[in-house]
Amino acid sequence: MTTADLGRGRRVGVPSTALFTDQYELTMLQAALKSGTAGRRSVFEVFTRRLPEGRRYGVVAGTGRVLDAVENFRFDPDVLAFLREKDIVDGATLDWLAGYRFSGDIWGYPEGEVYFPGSPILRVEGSFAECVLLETVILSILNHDSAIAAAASRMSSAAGGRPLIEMGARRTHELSAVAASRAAYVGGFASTSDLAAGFRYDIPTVGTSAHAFTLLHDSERDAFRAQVDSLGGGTTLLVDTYDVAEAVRTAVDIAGPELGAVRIDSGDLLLVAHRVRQQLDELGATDTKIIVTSDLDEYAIASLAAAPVDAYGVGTQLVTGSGHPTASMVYKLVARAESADPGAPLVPVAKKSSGGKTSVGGRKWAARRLDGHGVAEAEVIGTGEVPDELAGRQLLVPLVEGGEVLVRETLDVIRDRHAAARAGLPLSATQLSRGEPVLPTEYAHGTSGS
């Protein structure tokens, strides 16, 4: 077992990530191998073709997530005797990954970027063998990480200011809740309700209590009292489990003015809120905050923009996507070499076909394109030389460079990234109306999109 930079200086130990793959690219590294291929110098792209129904711009996460699961893409033993006794490969092809150390080159558009439909935003470089191996745990990753992090990022915009606590742990896979509450975090949010995710990420933990525990004792008095006795008067009482306004009364009874927060988790929220705001205010408690949870998407965020609400609680519709849980990413080979000599030229490929699923070929660079004003306006991709209008806005930074790691980053860091990029989109990209990419992809020097 090796071990790898999960946050900000946290190192938890993770297993091998090897078999996070599907079985065709064993397959295939097998015949390639036979026939002499698999050494061919390869480059693979990772875009996606469209942006779900709707979406303005797509948030790129998971990046750093990726490199750990790069870094230990190893076939230990146990691992290869499941292939051997599955009979999944044969013998050199398993002397072969037994061996494996991804030795090539990764570029990508930085954690925390925008992206749009064709967007380069990872690319992979090394013989085909090492790359091919990569693809499903690369889209694992990506594909769901960057659709919860636009959802995030759309959250925080419909927000205004406000913040947002991350607390779908329940309502998702216990391992793609951590991940989500990283997502989260890139995408805008504040704290999470999930240990897992402050323990590997060191992101800010929050929570106080549950309905149960309001039942759990003989009064709704008696409970609050248990609650500020063990937590002091700064803490959140939840207030709708009975009656709101009595609730209300107890608990700045008990807590005295000085209570944090209450929290509403249902009924007709903006109502509610007013009510509650003025009748806190009533009783001197102008500084208690208000926190609503209860199936909130960034529609109903937006519908309480003129409500006197503090902070909102998101589960079900964060760690969903809210209605989009994948990006639709592909990972695609989009040149290679001529032959397995290490200085044969890259030729581009590109995979032709009806429906829809045509691609690109060649090795891409990225670029975005600012108006007058400095605001973007245009995604251009292309190959070959970079224009010189456009060399200093290049998207791609280098990854990995000969196997090695290049980037460790704080969540804090990609978080105000992204806080950057959607800053620099035009003022429509955060319209919860439905609409097109609020850039368009443009392609240069005889790059022709699909």
Given for the second form:
2 protein chains.
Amino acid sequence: MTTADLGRGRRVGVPSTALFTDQYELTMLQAALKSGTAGRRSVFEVFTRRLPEGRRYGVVAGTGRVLDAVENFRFDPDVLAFLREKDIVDGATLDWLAGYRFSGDIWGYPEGEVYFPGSPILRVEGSFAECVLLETVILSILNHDSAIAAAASRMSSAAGGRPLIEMGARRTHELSAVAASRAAYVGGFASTSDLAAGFRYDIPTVGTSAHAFTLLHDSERDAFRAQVDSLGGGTTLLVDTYDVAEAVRTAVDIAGPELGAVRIDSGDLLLVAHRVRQQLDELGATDTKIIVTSDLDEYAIASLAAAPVDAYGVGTQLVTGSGHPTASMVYKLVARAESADPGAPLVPVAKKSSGGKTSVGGRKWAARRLDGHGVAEAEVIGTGEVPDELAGRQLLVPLVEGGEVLVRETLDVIRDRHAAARAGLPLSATQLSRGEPVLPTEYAHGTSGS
Amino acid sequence: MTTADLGRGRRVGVPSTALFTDQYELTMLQAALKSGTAGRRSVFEVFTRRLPEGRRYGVVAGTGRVLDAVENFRFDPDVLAFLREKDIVDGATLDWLAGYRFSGDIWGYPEGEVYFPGSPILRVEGSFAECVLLETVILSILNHDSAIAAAASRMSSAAGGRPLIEMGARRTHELSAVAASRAAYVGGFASTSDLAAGFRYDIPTVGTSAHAFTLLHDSERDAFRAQVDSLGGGTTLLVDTYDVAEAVRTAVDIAGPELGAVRIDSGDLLLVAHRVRQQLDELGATDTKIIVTSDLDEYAIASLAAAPVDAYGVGTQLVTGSGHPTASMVYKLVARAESADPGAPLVPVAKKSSGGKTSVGGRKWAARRLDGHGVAEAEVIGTGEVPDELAGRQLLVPLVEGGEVLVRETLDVIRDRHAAARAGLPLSATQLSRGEPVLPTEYAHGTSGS
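Right, the form predicted on its own is done, so what does the form predicted in complex with a further copy of the same chain look like?
The next block holds the full complex; its first chain is the one shown before.
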């Protein structure tokens, strides 16, 4: 066990990430060690061939977690014993794994950036052996976190500045939930219900009560009084356990007009929110906020734009990526040396069989070209020299050099970067309706997108 | 940190699960401690109001992980310090949390059982305080794992006895992936690519090589030779990097007719599998198996029933629940004592407002009624006494008594139970087409499903 600084929050003991790995990474390593190709200098790139259907842009999220995972990728004695006992790889390979430390370089889109089909989101360079092992865990993190951040970004656009609360922990794996809170924050959410996300990442946490609290008491009045007595008049009271109008009356009666907020978790939210707002205003509770939390997605959020709603709580649809629970990123060998000789030049490589899974070989750069108004107009990807006019618009930044992590960013920096990147896209990026990626991907320098 | 025995596999250091919790569980606790209701004997039940659209049955999965999570639910000093620093709960609540140990009882459907709308999948009984805290982590585990197991079960039905390999780690959070492997095994999968799942749960792991291995070498022939030299002729060669027919010829040329298998990862699998089978047979490699692995789901698997395919590898669609990445289970207070007096009788409670989120109050039993042929015909749920004719068909079993976990099962026991439970349903259960739940839910003893 080692400890890692997981962002701005507290240090958490994390186990080695070395087994978050598909077995074939290790058997390929074994065969390459034996054949003498394991040391060939190699370039792997992470990219996606397409965005989820209808989506206008993707959001890079999880990069910080990837860097932690690379640092913690170690084959401890118990892991080596497991691999030996199960006869997964041979002794020579186990010896090699025992000394494993990634010593190569990683470049990538900075976390929070947007991406498009073909964008080289991450580039991992080193020996084949040291790079191939990282495939599975890198993809796990980026595919999960980016899927959640993309949904969060759409929801935060739809919310138009009203705060969003992430509350989906119960709808996904308990540790997925923590990563989802992090990705949601990157995508523009304001807070989370998940205490582990507060602990690990210092994301603001919120929450007051559920229906169970009302049902526990002999009456709704008793429950509200108990809650206000303990949590203060600024708390949020849940008003839809029995009759909403009655509950709102009781709530203001008990907490007074300084009641912080009421929460509505069922019913026709548009209608109920209007009625509750009117009732609160009539009771003098004009500053009491209304929070809605019932099965929201970006479309439901947008449909409530004209409703007197002050904040949205989003659960299921956030943590499941609003219909797209994973990104389709792949990790592909795009170039490798012709021999294990350290000075051998890189040769572009790519799968070539028919069937739609072809890729573009070669070590790539990427830049976002702007139009005359400073708005992004194309994602330009190429190999070789970067054209002068794009040199200042390059997207890849160094993240790891010689195995050392260069970059540690706070989530606020990443979140702000995402907001800026999204704001730099054509306005149609934030339309919720289905459409093509808002930027076309162009291939420069003789590489062609096939 | 404590260690937990996570099934049949190795012991893994796991952190306390206490923070996999929504903040409102703790604020409700604080308010209930202050109002004197925290000690009221309470019954919470986990159930779902509906199956995912079109699904015929659900699969209970994750129960073993829930029991581990309950055992590891402890407020360590660093967690208490966090809660204090962030002012999430008051000092009296922190003192109470410091001594927290679940001391109540848990009953549930045994893991691997099938379930239907309203099935009381888990019942947690104890003081309000000790039970309410467990809501989030219990739902996280059951909602995730059951969603994956349900997809796995459909896929294993569709595969008709051909083995299924779980290989979706790269498409989901790295620890979700481990739980997904476990749930897939429960649902009928044979093996996984995920080494961490092998380590933690002793699920058989498999894997040989990816396209990168072929591209690393100067020719496909060099790559195949390197792989066979190292992994033996019984290995699986990936034949779709360049030209499939050429690759199959090369593969048999190098490995001989004893070649273990070839893998096809792109293209028209039905067509390519037929061609490859014919070619292998012509080359004398009649025992060489064909494994297909390209974006499969249960429908694609079923469509390949007539193809000469020996095994399926499934990734994305498995770990994302084949369109339904989460179950919609909820954790509801269904009964509680009228006072904190330990002898006070239980009173059924339920949310009553309009809006579709109503539930059925009262502490429930459940039984599966059989028809004259021994086939299940209804899921019967009731409160009070169990009718004599159903007494032998009850579904809930004791899992935790007085805080002590009673049940530790191997995954093979759970997997066999699922196969038996599914086999006991009407045949239409395994139809992939959309339909109603294959068993109706009937409410006995005056409770009604509203």
